[in-house]
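Quick heads-up: it's one chain on its own, the form predicted on its own, in C-alpha cells.
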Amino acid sequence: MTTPQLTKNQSLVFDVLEKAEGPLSAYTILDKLRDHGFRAPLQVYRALEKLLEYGVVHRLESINSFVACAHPGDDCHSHGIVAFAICESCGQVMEFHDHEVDHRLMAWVRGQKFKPEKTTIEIRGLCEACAA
C-alpha cells in the first residue's frame, strides 16, 4: 500500500510523532500544535484515524498513546501482526514483528473458527537500560 498524500493536519500531527521520543496522547499532540491552528482534539483524533488507517501511526492500547510506525516505507498492514515493548520506567516503545508469532496466532484463529477484526500484542516491562 503506498500512503496517500497527506492533509497538512495529517502531516502535522504525524511529524510530532515522527519526531517524538516516547508515544504520545491524543492531548499531548494538541498541546503541541496549538501554534499550529489546533483548537479542538477531534481534530488530533480525525487525524490520527487516518494514520492508522495507512499505517504509519499506531496505538498503543495499554497506555491510550499513538507512535509513528517504525519502518512507515513499508506496509504494515502487509506483514502480519506487530508488537510493542513498552519500558514501564523511561516510556520507550520497541516495534517488532515475529512471522512464527503470527503464524502460531493464525493458526489458533482459524482452527477457533474465530474472525478477528483487531489485534494488539504489547508487552510491558523495563528495557535493558533501566533493567540494569
Contents of the next structure:
2 protein chains.
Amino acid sequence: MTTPQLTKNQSLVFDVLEKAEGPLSAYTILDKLRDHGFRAPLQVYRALEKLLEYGVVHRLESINSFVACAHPGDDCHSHGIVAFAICESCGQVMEFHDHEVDHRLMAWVRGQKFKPEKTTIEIRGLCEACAA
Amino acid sequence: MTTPQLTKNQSLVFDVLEKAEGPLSAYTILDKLRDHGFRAPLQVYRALEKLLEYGVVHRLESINSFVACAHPGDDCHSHGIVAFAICESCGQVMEFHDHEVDHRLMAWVRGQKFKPEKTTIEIRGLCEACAA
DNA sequence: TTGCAAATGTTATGTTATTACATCAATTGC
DNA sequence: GCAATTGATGTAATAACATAACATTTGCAA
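With the form predicted on its own already on screen, would you show the form predicted in complex with a further copy of the same chain?
Starting with the chain above, the whole complex follows.
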C-alpha cells in the first residue's frame, strides 16, 4: 500500500508521534494538539485510524498507545509481522521483525485453518539502560 | 509456581471464566456475579490480578478480556510464551505454544540486552468455522 | 452546479481500569 | 490474651480509553 497525502488532522497527529520520544496515548496526543484547535478525542482517533491503515503508525495493544513506524518512508506491511519490545521504565519502544517467527505462527495458523487478520507481538520489560 | 487455595472472590471469578465459552471483560464478569454479591469493578479486578499471578487466567490485551487457562491443573508458565488465536466473529480463543517462536524472540531480546517480563502474542482473525 | 464521498466538528455516552479510604479476618509475636 | 501486621474485602468516586450519533464542511468529479 502506498501512503496517500495526509489530511490536516492526520499530519498533525503524525507529526506529534514522529517527534515523540516514545509511544503516546490518544489523549496525550489530544492535549498536545489543543493549541492547533483539537477539542475532542474523536479528532485524534479518526486520524489514528487512517494512519494505522496506511501503516505509518502502530498501535501498542498492551499499553493503549501509539507510535510512528520505525521505518521512515518504507512500507511496514512488507516486513511481515511487526514485533515490539517496550521498556516499562523509560517507555522506549524497539520495533523489529523476524521472519522465522512469522513463519512459525503462520504455519500454526494454517494447520488450524484459522484466517489471521492482525497479529500482535509485544514484549514488555526493561531495556538495557533501565535494567542496569 | 503452585496455585494456592483460592479465596471466595477468586473462586467466583475463576468459575465464571471456566464456564464461559470464550473470553469475558471484567465488567461482564461483574454482571454475572451481581447475584453473588458483587457490586464494584474492583472486586473483579482484584480477583483477576491474583488469578493472573497464579497463571490460571490469561489476559487478552488486544480485546481487554480474560480467559481461563486452557491447561486445566497444569502450570502454564512451564510452557514458555503463550500465544492466542482469537476469532473476531465467534469470540472463540485457541491457546498454543511454540518453542521455536519463544526461542527466536528470546534470542532477539538477548541480542539487545533487553530484559523481558511479559510477552503478548495474539492473532486476531477468523476461525475455521467462521471463515467458511 | 449539483451531487457525492471523505473529512471534520461537537456533544454525549459507553467501556475499561484505578485511587483512596474504610472494614474485616487470619496470623504472628510478645 | 491481645496488640500488630498482613491480606482480603467493601464502597464511592474518578481517571483513562474509546465510540455513537448527528451536523457541517470540503474537495472533486459528473
